[in-house]
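Only one chain is included here, represented as C-alpha cells and corresponding to the form predicted on its own.
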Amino acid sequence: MNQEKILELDFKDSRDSYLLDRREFLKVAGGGIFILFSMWDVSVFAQERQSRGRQGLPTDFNAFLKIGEDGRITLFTGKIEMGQGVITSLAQELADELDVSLDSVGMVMGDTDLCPYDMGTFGSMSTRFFGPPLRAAGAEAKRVLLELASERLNVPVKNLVVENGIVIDAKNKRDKVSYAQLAKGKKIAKHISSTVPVKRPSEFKIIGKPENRRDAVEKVTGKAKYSGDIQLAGMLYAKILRPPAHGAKLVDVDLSEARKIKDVEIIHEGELVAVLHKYPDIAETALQKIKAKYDLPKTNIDDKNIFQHLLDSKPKGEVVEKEGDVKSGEKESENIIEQTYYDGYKAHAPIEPHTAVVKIEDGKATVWASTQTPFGAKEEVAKELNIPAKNVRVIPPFLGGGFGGKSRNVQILEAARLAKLSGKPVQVAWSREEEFFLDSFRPAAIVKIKSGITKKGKINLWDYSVYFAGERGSLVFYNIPNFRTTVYGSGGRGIASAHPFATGPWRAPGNNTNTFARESQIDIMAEKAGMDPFEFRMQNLTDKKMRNVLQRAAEKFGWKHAKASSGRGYGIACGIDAGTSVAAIAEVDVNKKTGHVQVKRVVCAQDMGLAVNPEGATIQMEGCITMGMGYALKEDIHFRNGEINDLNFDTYEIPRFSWLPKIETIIIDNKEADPQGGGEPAIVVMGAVIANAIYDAVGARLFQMPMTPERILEALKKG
C-alpha cells in the first residue's frame, strides 16, 4: 500500500447538503487518518419501526475517528453528554479496538460544523446503535495502521502486534513503530469496511472495565463550561416578557417606565417583547417594570379533572399488540381484575435551565445551546433567520442535565430572534420560573387493565388500553396467551390538541406510567391467587432475562415475604426498556399517622447485555432509582385555566439527600450480549416497586401518581 496514497471516501450514502461539509472538514483538519463510518445502515430499531409500517430512522449518518500526527485520537460524534456518560464509555470503546490507552482518546462532541449529522442524544441509543459501528471503525482503523506499519517495517502483518498505540514485530520487539509515525504526513480517508471483526470479549482490555467519570473533575471544580458561561464581546442579556398563563393572549403592552433604565434596549415585535442590557439583573428590573394586560382563557382544566378531560378527548385507538382472544380469556379465568391508574403531569427540572448564545456575523450564526438536538437546532434556527442551514454553527457544550426536556429548542430561537433584532450577541437564559412554565411536561396519563387469572394462579387474560402515555413499557413479557395492547395517542398522534400545555419526553417516556399499572396489577393478582408476589412472577414468566434479574435482585435482597405489620413493607417491580431487563426490590417505612413514606433500601438487578463501562452504569442505576422516588412520590403539576402553580422547587419537590436509601446494585455479566441502553431502565420500576412496597406495609393500595402523604392517607381511610 502507497503510503502517499489517498484512498477515496464513498459518499454515496450522505446527504447532498452534508457532502461539501465532509470534503471541507478532511481539508482543514490536519494531516493523520481518517476512518468514515456510517452509524445506522442495520439498525434494528430502524427495522422495526418501519415493518410496523412507521417512519424509520435515518440511513445516512457519517462519522469520523482521526489519528492525528501526533498520535492523538479523537472521535466526532453528533451525540452530546449531559450526564448520562458516553464521553468516557465511548471512548472506551474506541480505545480498546485501537489498543490504544483510554487517556490518548478525545472526543469531540455535538459540533455541527466538526460532527456527523445526528437526530439527538435520547432514548439511551447512543451506546446502542452508535457503538457498534464505533468498534468497527476502531477495528479498521487499526487494519489501516498495521498495513502501513507492515510497509515501514517490512513485516507481515501477521506478525505484527499493537501495544498502546505501538506497532510492534512479535518475533523482533526491537522493530517497532507509532501511530503518530504512521500518521505523520499523510492525510488518509477510508471508509469502514464490514469485513474487520471486532474484538471478542475475551479480547477486551478497556470495554467492561469500570472507569470513572473523564468529566468528573471538571465538574466537581467548577472548571466545566455550560453554555451560561459563555460570555461574548458586546453581548446582552435578554430578559422576555411571559404571559401569566398558557393561551393568554397580550392585548396591550406600557413600556415607558422600562425605557427610562440607562442603556437597555427593548424590542417588541407582535407577541415578542424583551429587554437587553449587559448586565442581566438590570435587564431583569426593567422587565419588571413592563405593565402588560393579557386576554386570559378560560377552559375550567385543572390538575383535578384533567384525567376526565383527557379521556373525553382521546383519538382513536391503535391495537399494537396482540395475542390469542380475551373474550375467551375471560370466561376461561376464575378472577376478573378491573382496575385504572393515573399519572400526573411532571417537570423535567433540571438544574441547569434552557440556555442559548447566539452570534451573528456576516450571515452565519453561532450557536452555544443546551440542547440535546444540536442538528435538530441548526435546522431550526436556519429557518428562523431565513439562511442557509450550513450558516449556522451549533456548539453544545455540557449540558446540566436534560431528560429529554431539551429536546426542543425555544430558548435557542428566542435568542436567535433577538440577536438578528439587535445587531449584536445575545443570551437567554431561563429563570427557575421559567423553566417550569415554558419547558414541556411529561404528560399526565391514564392506563385501563382487565385480567384474569386461572384457578392455578396463571394469568389468562391480559386486556390493556393506556392514554396519552405511548407504547413504550406497554408490551407485554409475561406468558399470557390471551392479550391485547391498545394504545390512545400514540407516537404522539391526537396528543397536542388534548393537553393544555406542551408535552414531551421525560426520562423513559411512558415507560413510568406503564410500569407503575403493570406491575401494580400483578400484585393485585398475586394477591387474588393467594400467591406471594415474587412466586407469582416467576410461575408466570418465561423470559430467562427477566427471571435472571428477578430471581437475582431476591437473592441479593433476602426475599422472604410475610405481611408487615409495623408499618413496613416490600414491594418488587419489573420492567424492560431501551432493551434492557431490570427488576427491583424495595424496603419502605410508612407512617400511619401522616402518611410519610421512606424507602429504607432498594435493591436493583439489570441485565443490559455488554456494560461498557460498569462503574458508569451503575451510577446511572442510582441516579434512575433516586430521580425515580421523585416521580413516585411527591413530583405533580398543579394548574388552572393555563396558569402553572408550581414554579420553583419550593411547592415543585424534588428527591433530597433524606430520601436516599440504601442503594444496592446488581448488573448482568453478559458481555456476549449486544450493549442496551442503561440511562433509563432502573428508573421505570420506582413507582410500582414503592407503590408495591406501601400496600404490603399499610394495606392501602394506590392507583395515582404520584403517592403523596395525603393520598395515602386518604386510601387508608378507605380500608
Contents of the next structure:
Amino acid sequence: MNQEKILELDFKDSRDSYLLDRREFLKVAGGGIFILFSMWDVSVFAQERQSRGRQGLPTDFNAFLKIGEDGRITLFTGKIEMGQGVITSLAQELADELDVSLDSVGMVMGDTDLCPYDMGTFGSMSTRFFGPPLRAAGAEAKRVLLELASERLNVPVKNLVVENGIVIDAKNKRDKVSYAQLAKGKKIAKHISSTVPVKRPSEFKIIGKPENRRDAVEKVTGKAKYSGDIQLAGMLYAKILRPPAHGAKLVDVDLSEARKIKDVEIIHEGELVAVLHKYPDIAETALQKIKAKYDLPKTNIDDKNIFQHLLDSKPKGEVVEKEGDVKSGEKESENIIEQTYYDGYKAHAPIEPHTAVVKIEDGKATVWASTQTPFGAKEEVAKELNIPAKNVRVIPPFLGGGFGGKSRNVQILEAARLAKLSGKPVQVAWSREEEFFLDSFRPAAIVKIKSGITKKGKINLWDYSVYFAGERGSLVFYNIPNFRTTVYGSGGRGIASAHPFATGPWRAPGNNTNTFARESQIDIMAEKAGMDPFEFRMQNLTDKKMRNVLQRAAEKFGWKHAKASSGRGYGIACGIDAGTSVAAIAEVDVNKKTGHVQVKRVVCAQDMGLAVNPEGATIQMEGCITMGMGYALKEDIHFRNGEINDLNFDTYEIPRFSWLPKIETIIIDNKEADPQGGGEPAIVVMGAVIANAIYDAVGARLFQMPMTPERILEALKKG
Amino acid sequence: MIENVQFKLNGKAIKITIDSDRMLLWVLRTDFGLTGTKYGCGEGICGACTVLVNNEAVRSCQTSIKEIKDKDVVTIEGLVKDGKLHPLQKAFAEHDALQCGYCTPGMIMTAASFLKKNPKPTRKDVIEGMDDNLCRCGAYNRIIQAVQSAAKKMNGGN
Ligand code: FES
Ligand code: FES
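To complete the pair, please output the form predicted together with the partner chain; the form predicted on its own was given just before.
After this comes the whole thing, all chains and molecules, with the earlier chain placed first.
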C-alpha cells in the first residue's frame, strides 16, 4: 500500500513553497477568498509572535480560512486533533458563521507548511482563545461574500440571505449565487485583527448543537492514519538501546550478535546505539541481542523519600496571591488545621506511544509525528539537522492521545538524527517500556495548608504553599478574608536537580494536585465546624458560577445533608480550570478488608460559558472523570536509583471498564458567555471528590495520592 | 523458522514464505500494510492489537504466524462488507464511542467476537467481556452503549 498517496489526498493543498510572508503566501495559496486572523488574547499571542519572528514566518496572523473557487471552506490551523474533538467544534463555529453545512468545511491541521505558526495544542486554549477570532473570521468572510453577491445580483446586502452557502435575494428567491461562483477567479485576502460582529446565540444554527465526531468513520474503519501508520518507500524502523536507569552511563557495548541478523543496520555514534531494519519486530529482535554495560547511578532517591528530597531542593517561593493578614487570621480563628498533602509521579500513558517518521531529501526534512507542538518540533529538527527551519515540514497525523505528554519531541529528534545518519527514511516508534521510561511525568508534589475557621464556620485563614505542582488551580475562590498562596517551583520541568527524570504538563497541569489538597482541607474544616460539606462550601462561597454548579450537582445527585463521616460514601469537590467552574459529587464503596474502592456514581456539573459542541464537551467530561479515577486511586510511578519500575500496564494500572461508575454530567446553559476550556476541567476534582467520599464511607482520611488499598488500610488503622 | 504459510486474511487466501516466529501484529502492519491494527503494549495487556482468528478475539502482538496457519484472520479493515460499515463500526461512530480512536479497532474486534458468544449482553456482561481492553481517553461508557446498541441491530431490532 502506498501511504504517501493517501497523505496526498488528505493534504491536497500541499506545495513546495513556504509561508514566508503574506505576499508570498498569497502567491502560492491558489485562488479564492482568504481571511487571515490571529488570536486576540495578547498575553497568549505575544509569546507566539516572538517564536514566529524567529522562524521567519508571518507575524500578523496565525490561522486563515479559505473559500476556494469550488466553494469549499478550508480552515488552516496549527492546532492538532488528539481526541479532544476540535476537528469538530472549530468546524462548527466556522460553518455557523458562514451559513454553510458542516460537511462543506474542511480542516488542515498542524501542517507546518500549510498552516501559520501556532504555539501548540494544550492548556484548553483552542476553543477559548482561538474560537472567538475564528468566528469573527467566518463572519468577515460572509460579509465579503455578501458584498460580492450584492454587486453580482444587483441587490442591496440587506435584502440578501444565505442558505447553505447560497446567497439568495430574499425578495426574489430565484435570484441567487453560490459561494463557489462568487469565489471563482477571485484572489481576495482580508486580515482581521479586531472584533467583527458575530452571530448572537439566538441566531446559532450549528454552534451549541451536539454533533458527532467528524473523524469517527475513519477511526472505526482503521483508515485513520497515526504516525506509526506512515510507511514510506525504503523506510527503516529503528530501535534504540536504552539505559536501564536514568543517569546511567554506557561503558561498553557488544554489537556482534546483533550484526548477525540479516539486513540489519547498526548505528553507533557516541551514546546513541540503534538497530534499523525494514521490519520493526526484527529490529527489536536485533536490539535484544546487544550486550551493553552501564555505570549505574547511586542516587538513593526512590518514590518514598522523594518528597523529602523535593522539599530539601525547593526553589525560592513566590507569593502569587495575598489578601488581609494571615497572622491576624490565625489569631482570630477558633480552629486551626494544618495538613500536608502528597502526590506521586504519574505517566501520561497514551495508548499510542511517541512515534515519528523522518525523511530527508535534498536538504529538506519531512516529519510525520505524534506531537502537540508541531511548530516547536520544526525548530528543534532544524537545529538537530543543522538546516534552516524553512526546510523542515512537520505533518502531524492523528494523535493517539496526548494529555500534555506529547509536547516534548524527543522521539522526533531521534528519528531525525537516525534518518540523517542512515540516509534513509526512519520511523522511531517507542515501545510501551520506552514510553514509560522516557515520559515526562506529572511531577510529584507537596501541598502544605494552614487554615482556620471562626466559631460560625467561616473560613478566616488560608495559608497555602505548593511545592513543584505549580500555580494552576492554587488560587482561592472561597471567600476568605486572610489568605496567602505561595508557589515553590513551577509545575513544568521543575528545577534541574530536583526531579530524577523529566517532568512536564499532564492534563490540567498542577490543578489535580492543588484541587486534591484544597478540597480535602475544606472537608476537614467542614467537619471541624460541625457542618455538612455542601453547606460549609455554600456558606463560604459567593462566586456565582461556582455556587450554581455546586447547587446543580447537588440537586441532580439528591444530596441530603449529613456530617462526614456518615457511612454513605458521598464526597464533594469543586474546582476551576481553564476558566471553567466545575463541581462533582461522588458515591464510593470501600471494602474495609481489602481497601479496595469502587466509585459507584459521579455527578459533575460544569459552567464552561458557551459550549460550542455540547456532545463533544460531554465526552470530554466523561473522559476526564474516567481518567481522573486513575490518578486518584492507582497511578503512581515507582522508581529507585533512576530505574523506573513500572514499565507496562500490568503494574501501572489505568482505569478500565470494570472501574466505571454511573456518570451523569451537566453543562450549564450559558451561551452568552465566552467559551472556556473543556478538555481538562472535570479531571481536577477527581482526587478530592474520591478522598472525601472515602472519608465519608469509612472515616479514613487520605493525604496522599494515589489512594491505594494499602494506604486506605493504613489510614483505617490510624482511624 | 522460514516456511510457507497459508491462511485467510479478510476473506482472501494468502500464501507466503515467511519467518513463522514473527508476530502477527507486525506482519499485518508492515507486510500487508494493514495499519488499522495497533500496537499499545506488546504484552497482551491493552488489547489495541486485537484481531479475529477463526472468530475468536486474539492479541496479535502475542500470536505468531505459526499459530494462524490455515486459519481465518479478520482485521478491522475486513469488517467493512461491500462498502458498508459493520453494525459495531456504525454504532461506535453514532455513539461517539471514541476520542483519539487509537484503541478503537481493538475494541471493535473484541466486541465482534464477544457478541458472537453473547448476542444479547447486559451492561455488566459487556464490562466483563471487554475489561481487558484499555482506553486512556476514557470512552468506556460510550463503548458499552455502542456495543449494546450494535447487538440490538444485529439481532434484527432497531
Ligand atoms: S499491543 Fe497487543 S495487547 Fe497491547
Ligand atoms: S479513544 Fe483514545 S485510547 Fe480509547
